[in-house]
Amino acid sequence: MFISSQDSPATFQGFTLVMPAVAVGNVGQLAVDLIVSTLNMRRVGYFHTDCLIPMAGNNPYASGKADAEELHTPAEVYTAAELKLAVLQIRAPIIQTRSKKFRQQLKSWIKASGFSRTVVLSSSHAYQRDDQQLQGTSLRYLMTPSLLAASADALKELGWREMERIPAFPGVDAEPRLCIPGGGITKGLYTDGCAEDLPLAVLLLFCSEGDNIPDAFALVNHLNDWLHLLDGQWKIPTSWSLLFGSGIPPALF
């Protein structure tokens, strides 16, 4: 459930709404980092679930001082007016048992919102790729059929690659089918998405765990290359400083 921070409820209709599955490497949720650092986006308010790992956090996107102590939550929601975009950031991993219930409560905030489409950046696991997925670039995307039609120019254009459906077990079940291991809620939401009819895309990359802030660099470069948010560089959220925890105490030697 949307609880909106401000004094009049936030509106969305007709935004695209960016958001991250919590995948391997976390590539998805530091791309999305990228964008509210760079746009200077607003957090609007935050997404009330029982879904997620419960945290609490300082700011990561703080500026200074002033605003360094404010806390954030697991699920933030940001805007930015000028562009029509919204951003829902997702901070912890979601609970298990309580995977398909996030889904369907996402899944309603999005058709009561009126979102014109819903972009699920991702990941999936770089040593499970089947040959075929070793061509090319590692971006791959899905789009629901609701989608593809509007975005069959902008796809050719861009010369993306459709994630390849694979047979589950090679030589035993030849039957080809959609798999996206390490990807967390990717292949539910997607699935989903075409069951319901619901405007939405996944863009992915497959990686490795370890240092990803390269990757989320890449999957946040190809998001741009559709959506033209940006003309710069991106910035760098002064969270970031931390990603891998405090340097060597000079204690130790």
Second form
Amino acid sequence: MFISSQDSPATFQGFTLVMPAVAVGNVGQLAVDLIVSTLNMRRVGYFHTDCLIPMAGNNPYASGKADAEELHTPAEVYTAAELKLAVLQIRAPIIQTRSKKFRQQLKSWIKASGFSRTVVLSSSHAYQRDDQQLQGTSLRYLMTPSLLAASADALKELGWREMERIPAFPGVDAEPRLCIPGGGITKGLYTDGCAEDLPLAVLLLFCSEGDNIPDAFALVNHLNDWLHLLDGQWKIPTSWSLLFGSGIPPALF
Amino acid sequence: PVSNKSEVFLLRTVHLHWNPEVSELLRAGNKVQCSSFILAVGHNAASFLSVYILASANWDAVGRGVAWNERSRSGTGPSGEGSACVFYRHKDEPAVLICHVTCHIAEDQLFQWTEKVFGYLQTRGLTVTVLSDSSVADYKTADYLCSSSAPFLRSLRSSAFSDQPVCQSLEQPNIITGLPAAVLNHCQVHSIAAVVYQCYSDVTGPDSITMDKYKPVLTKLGRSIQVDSSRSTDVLRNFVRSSEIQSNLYI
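Could you please show the structure of the form predicted together with the partner chain, as a counterpart to the form predicted on its own just displayed?
Below is the whole assembly, all chains and molecules, this chain first.
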């Protein structure tokens, strides 16, 4: 559930919510890190839930010594009021058996907060693409009917490619279905969004595990083409260091 | 043998068992008065507290926790004993509570354990101190860490903790996980003053040098309880010998 970190509770009425799905390469989460870091967003509360693996650390967006020692939790909400933008960052994996519960908690919060639209940043396994998905851009979108109604023109102008329905078991079952392998709760959120009439969009890209920083940039720039959050360069947060482990012992060579 | 998912779910539930006095208090709808809650996670942290604080024999064991999971050893079944999670209260200062956790609490039990324990405590004016063992292999640094710098202490505190920790704050991009993280999250979200002292060691088992690293914390704890800082490292070494040795294959 959402717990405010400030004296006066934050208001999200009419805001756009951007949130990541914990998915392959953590691309959605990295993209959200870029958004929070660059736009200097303010933390307004915690999403306190039993569905995520606990973790804690100092301020990942610290700009200097003054704000370095501030504790951060696995799921937090940031806002940039001037942009009517709210961001939920998720920093830990969802406990295996609590996927559905987490989705329910998210949906309840989204509905109760009055967000005008929710954008889920996600990714999907590149190796599971079928022949048609291998061609062209690796970026895809999905939109629930209620959001599609409002954004049809913008989509046309952007020329985005909708996530294809593909046969889940080629040769066995040719019925095209929506499959987002490696996408975590993305598909669940989208189908729930359609069923419950939530204005929700998914922006994802196909990628593999590895150095996913370029993927994060690709995704966040793609989002920016639509939402126009930023006019300049994205700022890499101070926590993006030693992504592949500690320094190497000099004696090794 | 278990036949279905819901049975496993029930077996994995965290249970807290209190002594009759505390049970009576809780049954009457009250909470346990607590101004200082000291939690030791891991064998070295627990042994350190045993030697420097609990050895003064002014402590009563008032409760224990049971969190059965896939890593629970046989003999510590869900109904069971096992001294892997024990709560102690000071006889003269009943508002000081110590808890030793030397068993593994699984990912899906961490939040529940924390909510249950804090649910029993009166949290106004509460300060939480967590001592936690960790492996230096989990510590990331740009300069390669040569083995002589381990063991060392790092701290993380909640926003409500206004005191000065006894060591350096945990640098980016390091994080903590497990029970210390679950407790710190709870305290952060509920504005409770809390500090975690994580000891990074290159020794995996009970080790007197690692235990000794927690000594600076005594200066802070000594304000609310009597600590016996005259104890030498030799006592710690004896403690190690008497601790259970899992395997002597690599000695």
